[in-house]
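Encoded as structure tokens, the following chain is the form predicted alone, with no partner shown.
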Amino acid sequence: MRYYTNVSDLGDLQAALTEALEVKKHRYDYQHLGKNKTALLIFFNNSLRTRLSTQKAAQNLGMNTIVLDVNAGAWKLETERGVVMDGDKAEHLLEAIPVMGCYADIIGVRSFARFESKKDDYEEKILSQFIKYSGKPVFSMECATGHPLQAFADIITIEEHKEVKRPKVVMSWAPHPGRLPQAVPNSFAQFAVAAGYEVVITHPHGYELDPRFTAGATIEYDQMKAFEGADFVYGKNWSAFQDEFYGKNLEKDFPGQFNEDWRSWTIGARQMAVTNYAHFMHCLPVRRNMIVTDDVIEGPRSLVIPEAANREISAETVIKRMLEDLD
């Protein structure tokens, strides 16, 4: 595997899940693969779980790791071709990327949606430049449109805790004071459908996701109806995808335009009561009592910590596969 940006890169998902569970049992047995090799982890945005879990995963595999915070420890980078660089950006990605490639065997990139151009975000301008110009295997540590390491960890977690062969998995929009990318919900929807689950996505009108990622899922605008009989509930906020509202927080940016009781979407005991004693999931960090109430996230069916722990396993499985395919 040379690149990892979405579920299709894993090939047979069931085989990848089997491999991941084996890696979890024997996470230090593959150090020969990474001996004298270096993973360069490049962060254009903040991180806690992704930074720690991916660095730990590479070290489990015997790799050296270099972590670069682009906005804190490097020159400011220009990303656009044809720009007269007379401002505060001293280096262009077109030179920086191949230089980075000189120092690494595998590169991980984290770069969020900028919400300046929907076209640029959904063409993955930064990630695609690393794939094109670095000369090295590249994996996404969250990009503008997807978070495949998180989604892989989510599916590992569901496989470990499911009590029926084909669980009902509900992803629910929930309110947030800011405007978040569609990356996590895009990938979760795509992975959950690929895993063969009964997938329901529920959100207010105006928060429809890109149908390329939600194909195979049922869309339900009535949150309580969606939650009925659910085995797993995944809470998440995301901003609008539609062209006229792209990247917007509808309840803040367009007050009164949408006839919604936004705060009623916070996931609490009322919603969980109609589920099949569902497990609660969230990628973290989470805004308590916006996304989910204290009693639900602290309850006995909350999986947010095991889910976060599995970030190490998803990353190790992906990096292991990339190391195995190195020339």
The other form holds:
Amino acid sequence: MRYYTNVSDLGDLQAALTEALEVKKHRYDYQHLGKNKTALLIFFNNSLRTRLSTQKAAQNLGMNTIVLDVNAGAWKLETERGVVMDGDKAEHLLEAIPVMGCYADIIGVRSFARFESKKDDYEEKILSQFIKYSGKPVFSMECATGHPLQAFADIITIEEHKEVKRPKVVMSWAPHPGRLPQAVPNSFAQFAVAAGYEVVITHPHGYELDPRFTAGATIEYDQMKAFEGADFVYGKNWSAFQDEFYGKNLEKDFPGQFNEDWRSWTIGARQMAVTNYAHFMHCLPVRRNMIVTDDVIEGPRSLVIPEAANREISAETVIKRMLEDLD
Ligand code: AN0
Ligand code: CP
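Next up, can you give the form predicted in complex with N-acetyl-L-norvaline (AN0) of this protein, since the form predicted alone came first?
Shown next: the complete complex, the earlier chain at its head.
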């Protein structure tokens, strides 16, 4: 594998899942692959899980790891070509990327949607420049439109906990005070459909996602109806995708304009009661009593910690495949 930005990069998803479960059992058996190889992990945004689990995964594989927080210690980077650089940005991405490529065998990039231009975000302007100019294999550690390491870990977790062959998996929007990317729900929808689950997505009007990512899922605007009989509930907030509201928090940015009781979407006992004793999932970090109540996240069906643990496994499986295909 040369690049990992999308579910399709895994090829046969069932084979990838089988491989991941094998990696989980034998996570230190592949150290020969990473000897004298360096993983460079570049963060334009904050992270707890991705930062730790991806380093751990690379180290399991015998690699050296270098972590760079671009906004804490590196030069401020210009990303637009043609700009007269007389402002606060000391270096251009077009030099910085090939320089970083000199020190790495594999590069991971975290670069969230900036919400300045929907076109730039959905064309993955930053990630695609790493692919173009670094000369190295590149994987996404959550970029503007997707978080494929998270979604892969989530599907591994569902496979480990499902009690029926084709579970009903419901992804629900839930409130948040910020303006969050669509990356996590985009990838989760895509992976869950690719895994063959019955996928239902529920959200208030105005929070429709990009249909290229949700194809194959059912959209149900009535949250209680969506939750009926669910085997897994995946909570997540995201900002609006539609052009006129792109990147906006509709509750905060358009007060009173939508006829919606936003806070009623917080996932609690009322919604979980109509499910098939569903497992609760969330990628973390989570805002308690906004996204989900204390009782549900602490309850016996919560999978938030196993999901985080499986981030090591999804990352190791992906990096292993990249190492196997290095020139
Ligand atoms: C980010 C998001 O929603 O995309 C990262 C999640 C893994 N979350 C926040 O910024 C809170
Ligand atoms: N789930 C996830 O990617 O968490 P971090 O943002 O902490 O890396």
